[in-house]
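So this first bit is one chain, no partners, the form predicted on its own, shown in C-alpha cells.
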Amino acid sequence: MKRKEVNSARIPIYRDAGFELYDAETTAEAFRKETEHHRESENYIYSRYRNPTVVSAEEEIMKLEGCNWALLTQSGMSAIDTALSIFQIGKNIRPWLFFTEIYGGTISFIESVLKNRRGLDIQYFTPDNSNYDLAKLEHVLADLKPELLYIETISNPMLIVADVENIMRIARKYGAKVIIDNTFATPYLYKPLSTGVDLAIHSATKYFSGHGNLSAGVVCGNDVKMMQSAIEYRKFIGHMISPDDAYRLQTQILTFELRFSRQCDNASKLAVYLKNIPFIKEVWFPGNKNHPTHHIAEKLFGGKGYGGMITFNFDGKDKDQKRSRRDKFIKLVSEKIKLIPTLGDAHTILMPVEAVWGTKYPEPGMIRLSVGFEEYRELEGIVSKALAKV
C-alpha cells in the first residue's frame, strides 16, 4: 500500500530500528555525515544513533532551557554518565571536583564507576553549615586546578542553593569546566547555561515528565564540539531513550511550567505551615527566610518560586521518639501521600531520609517531601490530620 501523509499536528512515533536508505549512494552519504555527529540527520540510519521522534522531543527541551542543543537519554543517570564522559579523554586527566551535597545515586556512580572502574582522581568539596564557603572553594580550586566541577543548583535532599554565578566565576579563573544538575530548580526557576555553565543535566523522569510514568534524562549545552562528543558517546554506549518514551515526554513537557509553578506555590505554603508545628524541629526550604541559602535563592530565582521540595525533621526526646513520629506520620498519610523513591510526581510523595541515605543523614525523624500540584487545601488537610495524631 502506498503511504500518504496524514494531516496530524503531532510527530508520529517512529519505532523503526533502522531506516530505509534507498540506494548505495544515499547510504554512503548518510554514513559519511554520521561521523560529523549533527544534532539532526538528513537521512536517519539507526535509532540508537538518532530518531526523529526523539529529536522532536529534544527540541521542546531546547526551548525550555534556551540552549543550542539537548540530547535525551533513557535515565537521569545515563545523562550524568554521558555528560561526564565527554571530559574523559586519554589518561592525562586533572582531578574532578564534586560537591558532596548531590544526589546519592550520583555519589554511588562516582565511587563505583569513576573511581573504582575508571581510576579517575575524584575530589570532594563539603559545605559549611548548609552553605558553600566560596573563599574555601577558591582555595581548593587554586590548589587542585581540576578538569571539571560538578554541582547541583538545589541540592538533594538538604536543598542547599548554589551561588552558581560566583561559582562559575571562580571555576573559570582556574580553568575548570562546570556541569550542573538542574533537576530540582528546572529552567522555570533558573537557566544555568545562560550564565556560562558548560553542561546542564536533568533527570527528565522528574519535573519534565511530572507524572511518574517514564524514565528519561537529558544533557543540554551550547558548545558544538561538546554536542558532537556527547552524540558519539550516547551512540556507542547505547544511552538512547525509546521513541515511545520520547513521544510521551514531549506531550508532558507542554504542561511543565503550569505544573511546576503550582508545585512551587504549594511547597511555599506547606513549608510555612510545617514551620509552625511545635514538634517539627527543622524545615529546610529555600523560600524560608531562615534557610542558610535563602538570599542566594532570591537572587538566582528572581521571585518565581523556590522549588517543589521540602525536607523536615521531627523532634523528640531521643532517636526512638523521632523515628516513631516519622513512622506514624508516614502510616497516617499513606493513603494519599505515598512513600515512593522518586520526585516531581503529580501528587505529593515522600521519602524517609535516614532509611535511604543512612549515615550521611542519620537524623531518624527526617522526611523529604516532593510536593505535587493537587489543590493546596486538600494537601494541607491530609498533613494536618496526620500531625494532629502524631
Contents of the next structure:
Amino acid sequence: MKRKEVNSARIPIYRDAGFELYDAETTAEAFRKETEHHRESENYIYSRYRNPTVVSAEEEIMKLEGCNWALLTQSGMSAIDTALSIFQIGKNIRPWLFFTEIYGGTISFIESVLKNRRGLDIQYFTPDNSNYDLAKLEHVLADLKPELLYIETISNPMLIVADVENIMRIARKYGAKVIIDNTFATPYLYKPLSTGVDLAIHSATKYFSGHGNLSAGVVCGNDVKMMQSAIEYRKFIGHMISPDDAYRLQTQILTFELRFSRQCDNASKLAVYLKNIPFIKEVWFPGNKNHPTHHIAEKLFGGKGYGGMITFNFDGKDKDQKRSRRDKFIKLVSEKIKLIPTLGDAHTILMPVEAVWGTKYPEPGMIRLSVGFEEYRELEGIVSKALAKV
Ligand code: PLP
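So that was the form predicted on its own. Now I'd like the form predicted in complex with pyridoxal-5'-phosphate (PLP), please.
Every chain and every other molecule in the complex is listed next, the one we just looked at coming first.
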C-alpha cells in the first residue's frame, strides 16, 4: 500500500525499529551526521538512537523546564544513570558528592553500581536538623573538591527544600558540576536550570505522566556538549524510551500544570487539616511555617505551592500504639487511598515510611501521602472519617 500524508494534527507513533534510508549515499550521510549527536535527525536511523515521536515529547518537556534540550529515557533511574555517567571519563576522576536525603533507589544505585561495581570515589553530605548546613557544605566542598554534587530540590520523605541558589554559588566556587533531581518540585514550582544548575533530571513516571500508568525519565540541560555526551550514552547503553510511552507521556503532559497546581492546593489544605488533629504528632510539609525549610520553599517557589507530598506521623504512648494507629488508618482509607509504592498519581496514595525506609526515620507511625487531584472536600472527607475511628 502506498503511504501518504494524512490530515492529522498529532505526531504519529513511529514504531519503526529501523528507518528507511533509500540508498548508500543517504545512508552514509545519515551515519556521518549521527556521530555529531544532534538532538533531531534529518534522517532517522534506528529508534534506539533517536525517534521522531520521542523528539516531539522531549520538546514538550523543554517548554516546561525552559531549557535547550531534554532527553527521554525508559525510567527515572536511567535518566539518573545517564546524567551521572557522562561525567565518568576514565578512572582518575575526583569524588562525587551526594546528599544523603535523596530517593532510596538512587542511594542503592550509588552503592551497588557506582561504588561497588564501578569503583568510584563516592562521598555523602548529611543534613543537620532536617536542613542543609551551608557552612558545613562549604567545608566539605573545599576539602573534597568533588567533580559533581547531586541534590534533590525537595527531598523524600522529609520534604527538605534545598537552597539551590546558595548551593550553586558554593559548588561553583569549588568547581563542582551540579545535578538536581527535580521530580518532587517539578518545573511548575521551580526551574533549576535557570539558576545555572548543569543538569536536571525527573522521574517522568510521577507528575509528568501523572496517572501512574507509565515509566519514564528525562535529563534536561542547556550545555550542548553535555547533550552530545548524554545522547551517545543513552544510545550505547540502550536507555531510550519506547515511542509508545513517549506518545502517551506527550499526551498526558499537556494537562501537567492543571493537575499539579490542584495537587499543590489539595496538599496545602490537607496539611493544615492534619496539623490540627491531636493524635498526629508532626506534619512535614514545606508550606507549614514550622517546617525547617519553609523559608527556602517561599523563596524558591514564590508562593505558587509547596508540592503534593505530605509526611505525617501518628502519636501514641509507645511504638506499638503508633504502629497500630498507622495500620488502622491505612486499613480504613484503603478503599479510596491505596497503599501504592509510587507518587504523583491521579488519586491520593500512601506509603508507611517504616516499612520502606526501616529505622532511618525512627517514628513508626509515619505515613507519606502523595496527594492527588481529586476534589478536595471528598479527600478530606475520606481522611476525617478514618481519623474519627483511629
Ligand atoms: N527520583 C525520585 C525523586 C523518585 O522518587 C524516583 C522513584 O520513586 C526516581 C527518581 C526513580 O524513578 P523511576 O522509578 O521512574 O525509575
